[in-house]
Amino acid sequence: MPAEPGPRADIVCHRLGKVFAGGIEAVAPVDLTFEAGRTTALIGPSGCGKSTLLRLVAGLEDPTSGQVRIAGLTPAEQRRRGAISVAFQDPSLLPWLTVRGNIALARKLARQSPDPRLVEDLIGLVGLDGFAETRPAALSGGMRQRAAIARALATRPDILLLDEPFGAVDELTRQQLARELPPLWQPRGTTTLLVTHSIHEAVMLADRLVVLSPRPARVVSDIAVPLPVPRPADLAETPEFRALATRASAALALGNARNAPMAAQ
């Protein structure tokens, strides 16, 4: 799959809120700017609303306040014309397709042309030669992931949005993906979000972390990860990378002593 840079598609955020039925504040309004070509990760708790945060990003929720704009365009406006890819959690493969099935699909459905040399590229590049022709239920928690990247790879995103991709895989796995995925879309420039409650997964992932406090959702902390990538399987032994591991801990921790007296009422 050739690394052809898409177009700049900065994502700026504007006094976003979101507010659901009852009064549950789950974003405070926030302003952000995810810079394009770089891989952001947002931290915090549980229940926080990081995923929420991502679907605003999306166009999955609408904002109770505020805005969002990639290259001056809304989340909709992106979507139609292919620029946004999300992988959740859940790989949610078709279980009647195949994995070739699967992940020429998404060109379907975000109405571009078949495209069977990139397909059987992204098959390759995830790691899933001989599996082409495997239906989901065949395949083990890991695979279905990688098949799950691979489709949101699959319309050469602009913008590429990953809810906890790597969560429902056992520890080890985790740590393959988060190490041989992500030079799937880096060189290529997009513009990478990312869900995590691991901060070791962030470090290794991300350009940058945004640490929220507990729900609703506030910026506690902005932190550059200047380490090098591709980034080695060993960088996670540097003091570097435990430096930032650290930090990220405690912004976390005093996002959570702010919030404790408001979390009490």
Contents of the next structure:
Amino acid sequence: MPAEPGPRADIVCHRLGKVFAGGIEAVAPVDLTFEAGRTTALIGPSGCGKSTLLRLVAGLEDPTSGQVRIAGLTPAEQRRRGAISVAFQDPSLLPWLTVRGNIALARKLARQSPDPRLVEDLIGLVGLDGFAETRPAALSGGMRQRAAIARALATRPDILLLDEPFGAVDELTRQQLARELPPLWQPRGTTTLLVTHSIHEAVMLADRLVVLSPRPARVVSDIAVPLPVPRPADLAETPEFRALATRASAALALGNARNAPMAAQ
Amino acid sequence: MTRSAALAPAALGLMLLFAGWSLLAMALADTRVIAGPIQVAGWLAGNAGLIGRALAVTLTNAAIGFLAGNLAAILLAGIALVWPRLTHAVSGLALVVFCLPLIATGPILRVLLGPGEAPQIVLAALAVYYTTLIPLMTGLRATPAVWLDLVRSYGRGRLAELIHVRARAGLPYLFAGLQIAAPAAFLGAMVGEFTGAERGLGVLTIRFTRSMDVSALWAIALLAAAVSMVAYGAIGALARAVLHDRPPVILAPPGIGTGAGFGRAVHAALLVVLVLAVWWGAMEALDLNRFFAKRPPDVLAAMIRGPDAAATRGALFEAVAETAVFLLPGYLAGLGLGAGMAILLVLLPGLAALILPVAVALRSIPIVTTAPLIVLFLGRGAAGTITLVAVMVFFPTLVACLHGLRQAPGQILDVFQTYASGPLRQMLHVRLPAMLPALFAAARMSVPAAILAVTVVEWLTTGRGLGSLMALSASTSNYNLLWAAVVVVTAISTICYAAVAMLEARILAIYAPEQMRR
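Just the form predicted on its own so far, so send over the form predicted together with its partner chain.
To see the whole picture, the full complex is given below, headed by that same chain.
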């Protein structure tokens, strides 16, 4: 967590839009509020602009319209407070640092005091005991993803942004990570935004699903996920889970259908 | 494969080289052009004091030049990183200075800096900074964007990027540059000693060339080769210890191929203005004597407006034509043979294990220091000069092309193998296209090296061409002609380098577009 606990970290996007050079509109102006302490999944087809939306929230991209405010501050101000952590699709571990070094680096970058105990705890929590002194090249894809998520958690962020954090791992590992990792941030009340194109993953992890249309990203549907937390693996077999997944799937299909005539034009 | 097992073919290759040398020396004993291992060892033992003192002087000059040149390179790379708009100016100015003919800058530095070691040190620094600057500029920019995003995601700026990511990510590239720079510093110091120093291996080389002492020349050349190989190997070992992996092979310089035709023309024009301003400004600021240190208007007068302008132009034109006759065939032969040998080694992997370590070792040798030997062996005519230029170009081309051939995408080779395509077909359709970027990178970097080689041979032995003209005008204190020659050689070298770079950019755009985006 940043040096001083921040106020309730609602993320408010007001008419937020992004048009890239060359006129490619990635995000149509959207109004969205992500409530503090909740996990919201942004789901949509590949290339729809959901990662761009996440980068806008992180302040890693400048919006071409609208603005983002996190507890009243700009993303840049929140980043300077060390309040934001991002786990990228690519684990982006520095190859010359060990697992321990990579996780500790986050605190250094966020200008937080070293906390070796927290780093060791995180290594254990993400199941990398015995690999603390291993360099990323010697880790499997799933282990790198775990290390990257541990790094994102090392600053105890108010805002956690996860950009398809399980994108590069096999299905079994993906499901395992989706089960094991949320308990690391959920009890802390961290405001979490998760970008994914997996409906199963979204329903398993999130309190709310925001379904986006193909590019430019527009909100097609906003679905609450009133399932209990923590969520065991067999929750996916329940009618409630299936109903939510079916609803999200239908919303995705609807978004595709709505955008099809625009794409044809 | 263990390290000792991997070294076995290299040791065998070196032993074969040694045996071939011994046999050749015995076979040609009557011609007095090759000294065998026993003669060389005997000469070294008998002159240990002399050679030891000379080696210490040259090594010290090379080491100081190495340090100064590399610090300058690191500083320039840092400036280009912090102010990206200066990248073209920094790399362009650096290229022009790199293309200065050492044969001419040596005597000029000697009259400006006086007797002593300073000119050799400056030449050593000039010989190394470019080979470090280019890889370092590439390395500092080759950082994956996502690593920089990570730093930015914690609200940190360019300084944190440099400290936590870029500096470390650029380290392998720095080592790659330093590895090439170590032999280059030794070469620079020796060439500096050629141009009127009082002590050092270069001075001994001149003396023994004049007295035709074959054993001494072989001993000095082998000593220079050994020192260069040790320095090359030591920096490679240091890099492996620090980095845990091999230094990368750098092909494209930063910014290559960027900008359209008009943009390039503007950059070139700005570069000319910058070079003239730095040249003139430095001379005025240091208040250098106008007799030795000519300003741009002096050179303009000497070549165009002055009373002897026609004679100066005639002498320069004749010298350029004489040099070109040796330079072009040697340059093209070196490129062709280097690429050809690389292809052969890939088709015959057994041979590669034997030859490659020797070739990599020989690449580190400052070939110019062996100029007297090659000319002694092949004569003062075209054959000796062309061979020296070809040898100068051959080794870097061979190593770069081998790297390129091995970069052929494995999955595409797998596709060919599924259709039972043989090695030749794979070579033609997959490996050769993958090799082209490396071939053109070697062609580009070889331009100044080839010009250095040809001018050194012309100066030391043949008495013709630009090398001889520069040496003659330096010894007769004809500084107008000397500076005019410097301008002409530097301009030719820079233009040829830029021309090859433009061709290279077209090749990269097709065969290695990822290198254009660095």
